[in-house]
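Coming up is one lone chain in structure tokens, specifically the form predicted on its own.
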Amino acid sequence: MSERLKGNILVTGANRGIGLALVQQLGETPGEEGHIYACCRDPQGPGAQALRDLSTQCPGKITVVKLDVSDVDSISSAVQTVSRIIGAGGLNLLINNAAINRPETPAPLSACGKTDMMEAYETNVVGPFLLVKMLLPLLQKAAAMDDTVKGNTMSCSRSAIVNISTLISSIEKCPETFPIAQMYPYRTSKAALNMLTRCLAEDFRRHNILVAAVHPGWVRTAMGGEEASLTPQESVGGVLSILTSLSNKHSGMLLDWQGNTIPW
């Protein structure tokens, strides 16, 4: 399933939940066809023990990188680290997975304040924006490799940005999803991430860099809760299967973990 995703892959929020499952399944790819840069805020802390263990189990395939997507200096430092390791190579796939939910679900209007809105926007939108901006030279480098063979064909194995979004970011679907979880800061920040996805897709077509947003489903994570219908492994299995099939026609779209298009 994930064996066709080759090259250098960077995953944010990689120490737990969906991010950890992404690194795990990508790390199971046989051979030396790819390298994973697994990013999290505190690589040496107790919350990253599972990620450190995974790195040990996959020698030479996973590099753990310190990255706080809400801190511009941390983003800059992480990009410098990855750039130094990659060297003449390019970055084939960036998965912007790190996100926060403020305050706790259901987050009705009465419970939300300015700080909640600003923190969600800073992490869920500004962080991916800055990371893409700083990693663009590496993404361009990957897209330009073997250009005479690939032409204008876009794919996640060539050069791509995948933003992990959500069904509840859909404005059209809001009437049916709002009663389940109001989540004002999370919903609005992810809707903004969708617009960022669309803008980047239009901007980067000239570079042959694919940009798409993916809803991973309702997943049993710290954010999704124990009642969620999918395990992280099930969700990521679907997501990675979808990523291997993305092409030019999917750039700028919001898809779910089964490949269905979600309306904006």
Ligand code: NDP
Given for the second form:
Amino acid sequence: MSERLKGNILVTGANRGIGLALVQQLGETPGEEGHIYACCRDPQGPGAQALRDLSTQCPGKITVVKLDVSDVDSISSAVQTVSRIIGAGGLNLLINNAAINRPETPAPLSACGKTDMMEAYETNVVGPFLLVKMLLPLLQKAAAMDDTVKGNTMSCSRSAIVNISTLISSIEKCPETFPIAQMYPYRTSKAALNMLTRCLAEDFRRHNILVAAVHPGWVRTAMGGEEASLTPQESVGGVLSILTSLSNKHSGMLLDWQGNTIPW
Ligand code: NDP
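Output the form predicted in complex with the named molecule next; the form predicted on its own has already been displayed.
Now the full complex is given, and it begins with the chain already shown.
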């Protein structure tokens, strides 16, 4: 459980898998200091029942927001909703977690077509890109608060963007990972997400907004499959503990759930 992440936090793809576990553990953080904007495509649908239950169990801590990251109008309307609720507070942490990995593993070249490539790029890269663009004023607001105390120190409790990436996005690690999982659309889109991470880190350093990419480990979810080594709770426990320790020197890096640096 995270003891130190505070403030307003937005998580995408929050209705199942790692996103749901993130909201669950963030919701357990003691105190009234934070609020979680748990975003998902269909808040009223059966796939969001667990998230709705969680929101009921943590009264006042979680707001469920409708957001399809592949739809620009949906992003715009979710940002308007969150801005309205947050008011002057600003957004302290955006976790870009939602993603797709199609077709199913191992996704060799012969199984992948244009649609798979475009959809992966739209959801895994363009979605986070647009969300960051539209949320920037709120992230800047949080970063600027109490500036005299915080100086140029960056942290996930001040203002940060965390992009959930993957080990198999690493170009350097490709000789090791490719034989296990080809997944052309997924790994190329996540490599692009890494470059987005790096660009935003350079761009936003002047605003004191930290930007990092995190690999959550191999996790037992619909995407990770039954054979995966970690439960969502184990993965998220590690991820949140890493997030609490991030500072200026981590901005622009790809780290795993245990804090190890992954080469680009
Ligand atoms: P799941 O497939 O279990 O969950 C994916 C989530 O993303 C769901 O909530 C899904 O919502 C949401 N989503 C997909 N498309 C969209 C969209 N267009 N708009 C909004 N939400 C969307 O995946 P995981 O929980 O395993 O993965 C979470 C993150 O972790 C991803 O970024 C993934 O790449 C990364 N990761 C996972 C690993 C693993 O082993 N599981 C390993 C490395 C990285 P819906 O229910 O509506 O489909």
